[in-house]
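Presented below, as structure tokens, is a lone chain in the form predicted together with the partner chain.
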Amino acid sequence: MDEQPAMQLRGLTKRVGNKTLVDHLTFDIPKGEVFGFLGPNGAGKTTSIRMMVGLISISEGQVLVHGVDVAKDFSKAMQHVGCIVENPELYKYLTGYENLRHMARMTPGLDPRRIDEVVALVGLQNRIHDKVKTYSLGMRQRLGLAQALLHEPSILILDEPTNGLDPAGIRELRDHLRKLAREQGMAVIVSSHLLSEMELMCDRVAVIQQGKLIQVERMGDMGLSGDGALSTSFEVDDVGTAEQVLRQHFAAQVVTSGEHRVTLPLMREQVPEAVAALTGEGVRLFEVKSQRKTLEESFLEMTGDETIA
């Protein structure tokens, strides 16, 4: 790797009293990637993000932004970072435009014309001079995003950005983030427990639970992990025989659903064997489907379906 990652976490840890909320997180987020931060409620996603943007102190470890330590040179590091932590925070008694001007004033040397640019980017032109207290939740999300993008950060950190957005809004945000990553090489970090969301939005996800990193995986590989078995289903004319044959050949749980379908977990290389066995016994085969586990399934598998830590 000749290029430095946009953001690096090095053994990031947060302790409060004798509780460890975040436990030695280590991973890199390269430029141009949409990186997901996945975990059940109370996993420590928000706590990690708070450390990444300097809202809370770091008990142990480091956060590096383009190689700059956030704890050591906060101002320099934060020039590159835009974020929304939990909710978009806005001054409700100011107009949308004034909120952006407030934000702009905190970045020395920012061209005021940039404000109009981000307003257009998030599509708030018509309401920008209204007071924020008259905005809907979705409009507030948009304004929050405009605030975070105002100083042209190279790293964007969003904590549960889809909160309160309608399906169209979610889709729009998703396309938006992907575009920012692809076209501007921005590193985008999003946290969520909306698994299906992550599946569509992210290049890679880090799964954390009880403050610990379970694994970091490329999105496409996710379903292949675990024991490597794929859920394979066969559409047949005679489910009774099919079930019997498959039980004989494979030591796996066979499930019959409907009148014509049997399903069982198989390794990829076992599939031809199963087909041969079925046709050999005269079972007529109409369709074979190997399905990757959904992210949801592998997520639950990884974290177990226990309740909040």
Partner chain sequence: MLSLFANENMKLYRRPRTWILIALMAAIVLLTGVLMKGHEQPTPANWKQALIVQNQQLRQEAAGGGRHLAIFGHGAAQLEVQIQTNDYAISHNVPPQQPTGWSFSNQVEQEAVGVLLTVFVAIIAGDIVAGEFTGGTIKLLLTRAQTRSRILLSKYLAVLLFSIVLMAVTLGVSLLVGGGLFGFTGASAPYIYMSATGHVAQMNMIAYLFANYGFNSISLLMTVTIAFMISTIFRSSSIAIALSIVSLFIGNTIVRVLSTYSWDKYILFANTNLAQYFFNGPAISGMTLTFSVVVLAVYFIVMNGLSWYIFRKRDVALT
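Let me have the form predicted alone next, following on from the form predicted together with the partner chain.
No partner chains or extra molecules come along with it, only the chain itself.
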């Protein structure tokens, strides 16, 4: 069984003059995974994607597609890659089917029946023979996705694919991408500023800031503290006493307080211990709530509350 990652970044770096836009990114993207790129404005997400698909030169490092170096053998590497960077390029005066047929002619050896396959895959059967100028933005995105899938790539790269889509369009796109990863074993790489959608869409995310990799996390772990603790909040009658008690019993944890609430990260089995400590000191409890952090909370912690994009 071939365990080689679909794509590997090894020290990927981009410099323009004295400025480093992307600084030694290194991580692997396996097959069958939806992988997200997150970062504040100017973090280097789009620059990284442009290097990954050969649109701009690499200053240092490598991008390997199934072991093939993009810089050394671009044509062979790109045989495995479908991508949409910014908006899909479409001829609006042609029908959707004519757009796909035109693209198919530029792909040597492509079976014409593949057009019908990708049309069904993205759910455009009912409108594929209408002119693109009559399409909604969501339908154009789906047609662009069909174009990117025509040559049966094993890697799909999308830069901000949900821009301008309404909630229904975003959900459709999300479902399509997860289906491609799950059913066809495709590696899907997505850059987006919509954190809630990335949380629903992605298996893992890479967080980058000022061109550097902060961390790569599995989505199920993004809402957890480093030791697996949950954010636990206690609604109490005496915040001062509650904070003092919790600090004494859980000295290693950071305790924050607000009006009628104290909050700290606790393991699940520590929650009864905290309740017993509080009630033992005469603190009255009205509510105990444990929850994972949202992706947004985790993201803002990692990037220092910088604006996302």
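By rigid core we mean the largest C-alpha set that fits within 1.5 Å across both forms. Numbering follows the first chain given and starts at 1. On a predicted model such as this, the values are computed, not experimentally measured, just so you know.
- Comparing the forms between these two forms, the C-alpha position of Asp237 differs by 2 angstroms or more, with the core used for superposition.
- Once the rigid core is used as the reference frame, the Cα position of Asp203 differs between these two forms by less than 2 Å.
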